[in-house]
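Below you'll find only one chain, the form predicted alone, shown as C-alpha cells.
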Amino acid sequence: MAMKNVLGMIYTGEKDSFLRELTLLRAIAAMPVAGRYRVIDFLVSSMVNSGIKNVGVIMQKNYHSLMDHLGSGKEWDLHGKNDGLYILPPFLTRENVGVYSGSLDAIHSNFGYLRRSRQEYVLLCNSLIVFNADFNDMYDVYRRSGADVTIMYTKNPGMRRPEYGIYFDVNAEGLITDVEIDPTRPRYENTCMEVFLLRKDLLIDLVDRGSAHGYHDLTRDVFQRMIRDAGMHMAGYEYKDVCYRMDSVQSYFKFNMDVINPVIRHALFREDQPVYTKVRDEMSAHHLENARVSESIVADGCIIDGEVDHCVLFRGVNIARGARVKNCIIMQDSRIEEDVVLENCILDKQAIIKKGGKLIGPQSYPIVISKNMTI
C-alpha cells in the first residue's frame, strides 16, 4: 500500500551510441531481448509489482517504437481512470529543440507531470539497466534511514565500465560519502543503477535550483554537487541480484547469451515477480522432421527445420532445412534460407539470409544486421 505514493518516473534519453545499427530506429528501452520482451518491460513490472500505480516515461529521440509497445499500458494494467501510464514526448517549444541535454532537461520539461501527480514521493530510474527488483524493500530503508536521496547500487563488477559509469563510495552507516562519474579506472566497487527515491517536492527544488544555475544532469550537476558542497544526506540501496546493463552490442549479446541460462532467467523471471510485456497472438512453435534445437530460446510463431545451437529467437523467425545457427540472436520475422551458416550473429527484425549464405563472427564482437536488411 505504501508504494501507492510513490511515483514511477523513466527516462529514456541515454546515449546509444555504441549499440550501433541496434538503435538506429529505437531508443536503448525499446531494444527486443530474451525472445519476446523489450528492455523497459522489466523496469515497468517492477513498478507494478511494487505497487506503483502511476508511471511516467520520458522519451526523446527513436520513440515510435517505444511508444508502439507500451501503448496504453493494459498489458501492465496501468490503463484505469486513476494515474496510470502516461508517454512523455518531448515539448517542441521556442527555447527547446525536443532534444534533452540530460536528465534535469527532461525532469524540468515535465514539470506539469509531476506537479498535478498526487504522490508525494518520486522513484526516477535511467531505463538501460535489466533487473527485477521489489521496490518495497527501497522503500523501507529510505524511510528507516531519513536520508533526503535514496540511491540504487550493485557491486557486480559486471556493471564496472573504464571512463564509463557512476561509483560511490559507503560508510559503515549506508550514507554515500562520494561519487565518481565516468573515471578511467573506477575507485569504488558500488556502482550506481541509477535508480534515485525521493520525494517529489524535493525533486521539484532541486530540478528547478540546477536548470537556473544551466546544469542539464542531474546526477553529475546535482546530487554530486549536493553530497560534495551541501551535505545533503544520500543513503545507498545495496541490489545483491542479477542485473544487466545496456550499453553495447557486446554487453547486449552477452546478455541475451546468458539468458538462455536456466539459473539466469529464473533470477529474472520470478514466479513472485512476473515480467509483463505486448502480447503477439501467435502459433506455437512449429519443429519440422528436420529440426535439430538446443540450448536456445525459441519464440511463438517459429518454424524450424534447420539446426539451431545456443540461440534466441524472437517471433516468427523462419530457420529453413539445412540451416546451420549457432550462437545467434535472430530478431522478430527473420528468415534464414536453405543451407546458411550463422555464427556469433546478431539480426535485427524482417533480416533475410539467402541461400547458402555463410556469416561467422567472433564472439567477442558479433555481426550486426540491421532491420529489413537482406544478404
Second form
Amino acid sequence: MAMKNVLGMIYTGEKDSFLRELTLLRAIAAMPVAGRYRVIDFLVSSMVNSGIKNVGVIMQKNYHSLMDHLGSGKEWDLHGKNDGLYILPPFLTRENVGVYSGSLDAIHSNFGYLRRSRQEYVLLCNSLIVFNADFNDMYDVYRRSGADVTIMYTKNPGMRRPEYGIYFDVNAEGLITDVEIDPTRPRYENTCMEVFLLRKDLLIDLVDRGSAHGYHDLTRDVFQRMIRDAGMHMAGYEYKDVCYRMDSVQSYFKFNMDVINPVIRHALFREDQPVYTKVRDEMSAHHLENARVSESIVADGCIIDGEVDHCVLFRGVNIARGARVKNCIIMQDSRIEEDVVLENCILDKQAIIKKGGKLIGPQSYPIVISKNMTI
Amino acid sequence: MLRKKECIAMLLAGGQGSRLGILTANMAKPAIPYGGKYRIIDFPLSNCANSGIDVVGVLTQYQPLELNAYIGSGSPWDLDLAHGGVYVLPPYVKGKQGEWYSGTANAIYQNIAFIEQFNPEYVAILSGDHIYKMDYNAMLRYHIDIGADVTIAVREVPWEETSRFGIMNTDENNAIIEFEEKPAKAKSNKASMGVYMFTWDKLRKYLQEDAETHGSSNDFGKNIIPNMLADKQKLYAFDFEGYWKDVGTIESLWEANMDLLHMPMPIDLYDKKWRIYGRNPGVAPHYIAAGAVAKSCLITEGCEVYGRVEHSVLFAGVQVLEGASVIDSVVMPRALIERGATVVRAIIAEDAVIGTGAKVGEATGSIAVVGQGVRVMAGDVVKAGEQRAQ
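Given the form predicted alone, corresponding form predicted in complex with the partner chain:
The next block holds the full complex; its first chain is the one shown before.
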C-alpha cells in the first residue's frame, strides 16, 4: 500500500535506430518480446504489482501500436476512476512544439498531469528496460536514506555498452559520487538503469530549472550537474535480479533467446508477480503429427507440423510440415510454409516465407524480416 | 425502467452434473475445464457476445463459488457493461417464500422481475452443458420471421441414440407437432439442444401458469413445452448442423477433448470471426525442453514439457517432468506429472499431482480420473475406470 503515494512515469521516446526495421513502425516500448508480450508490459506490470495505481506513459513517435496495446489499461487493472493509466501523447501549444529533444522536454510538457495527480513521489523510468521488479524495496531504501534522488543501477555486465550509457561510482554509504556518460570504456561497474525515485515537487523544480537553462535530457543534463554543482544527494539502489536492455537488434535477439532458458524465464515470470499483457483469446497451440519441437517457447494459437529448435514462437504462428527453423524469433501470425529452412532470423508480424525458402543469418547479426513481408 | 433490450439470455448453470463423478464434487458442470483454455460456460457466453446479446442472467445453484469467481465482472466476454452485462442469479429469499430452484422453469420464474427490468421482447433460454458455436441472432431472426411463440434449436442425432434425447417431430414447415422425451421408438431424429427462443409475453404466461400447477416438475422439457403444444401455440424447430456435444459424462468429456486433436477440428476454435473467449491465466508461452516429445497434442501457455506428450490436451500451467509420459489424456490447469509417471486414457483434474513413477489409467477400458488437488503417491496405480478422490 505504501506505493499508492508514488506515481509511475514512463518515457518512451528513446533513440531506436539500432533496432533497424523492427522499430520502423513502433516505439521500442511496443516491441513484441518473449512470445506474447511487449517490452512495456514488464515495466507497467512491475509498477502495478508493487502497488502503484497511477501510471503515465509519455509517447513520442510511432506511438499508435503502443496506444493500441495499452488501451484503457484494463489488463493491468489500471482503469479505475481515480488514477489509472494515462497516455500522454505529444501536443502542440505555444510553448510546446510537440517534438521532444529529450526526457526533460517531455516531462516539462506534462507538468499538468504531474501537478494534477495526487501522489507525492514519482518513479520515473525509460522504456527499454526489461525486468520484473518489486519497487517496494527501492522505495524503503529511498525513504530511509534521506537522499534527494535514488537511482537504480546494476552490476550485470550484459547491461554495459561501449561508448554508450551512464555509469556511476557509488560510495560505502550508497551515495553516487561520480557519473560518467557515454565513456569509450566505462570505469565504473555500476550501470544506470534509468529508474529514478524522487519527490514530485523536486522533479517539477529540476525540470523547470533545467528547461530554463536550455537543457533537454534529465539524466544527461540535469542529474550529473546536480551532483557536481548543486551538492544534491543522489543515492544508488542496486538491482540484483535479471534485467535486459532493448537497444539493438543483437540485445533484442539475445533477450528472447535467453528467455527460453527456464532459469531466466522463471526469474522474469514469477507466480507472485505476473506480467500482464493484452489478451488475444487464442486456442491452445497445436503440435501436429510431424512436429518436432525442442528447447523452444511457443505461445497459444500456433500450429506446428515442422521442426523447431531453440525458437520463440509468438501467437498464431504456423510452421508447416518439412520446415526447419532454428534460433529464430517468429512474431505473431507469421507463416512458414513447407520445406522452408530458417536460421538466426527475426520475422516481424504476419511475415510469410513461401514454400522451399531458405534464410540463414549469422548468429551475431540476425536477419530481420519486416512486418507483412512475403518471401 | 432501463433502456429496452430486444433479446436477453438466461443461462441455466445450476446443473450438478452428477454423471461427471468427482470432477463435479467441488464445482458446477458449466465450470468444468474443456479444450485446453476454456470452461464449458465459455461457449454459451461467447455465443451470446458474438450474437450481440449483451444481457445474460446466469442461474446458479449447485457449487456456485468457482463459477461466480470465474464469471466475475464478465469482462472476458465483453459483458462488463454500464447497461447490461452478465448477472449471476442464485436463488434468494423473497419475504417468507425463499426457496431453491425446483426446476429449470422455476429458475426462470423466480427471476421474472430480473427479466422485466430489461423489458425484452424475446428471451433465449440456454444451457451451460454443451460445447457448440451458434448464432443466437440468426435463431432470433428465424423466430421473428416465422412468427413463432417458441423456437427450439434441434440437431439431427444418430437414430440409435434417439432414446437419449428429447425428440421433436416436425411437419414440412418445421412446426413442432409432437415432443417425445427419450422415446424408445423415435419418429424423428431431431433432438432438442436445450436452446430455446421465447417470445417473452408467452413465456411469462406459461411460467406463471406452471408455477400455480400443483405437482408440476417446473421443467421446460417436461412441462412448459408440452403445455404450449397442448394449447396449439406456435412451436418451431430451428435446424442446427454444426458441432454440438453434451459433455455430461466422463467418457463424453474425454471424447470432446480428443475431438479437438483431429485436423481439421470438428469445431473450429481458431475461427477469428467467432472467437471463444475465456478468462486468461496470463502466463508465459509454453516450453518444450530439449529431448521432450510433443505431438498430436494441444498445449497451453504456462506448460513446461520435459517428458513425452502424445494425443493429449494440456491446460495452462501443466508440468510434465523428465521421463514422464502423457498419452490419450486430458490434463487440467496446473497439474504436475512427476518424473517417470505415466498417464494413459485419463483425466487429471486441476492442481493434481501424479507422483514419481505412478501409473494412471490403462491403454484400454474406461477413462481413469484423478480429482482436483489429489496427490497420487509415487509408484501408486490408478486403474482404468477408477476415480481417485482425496
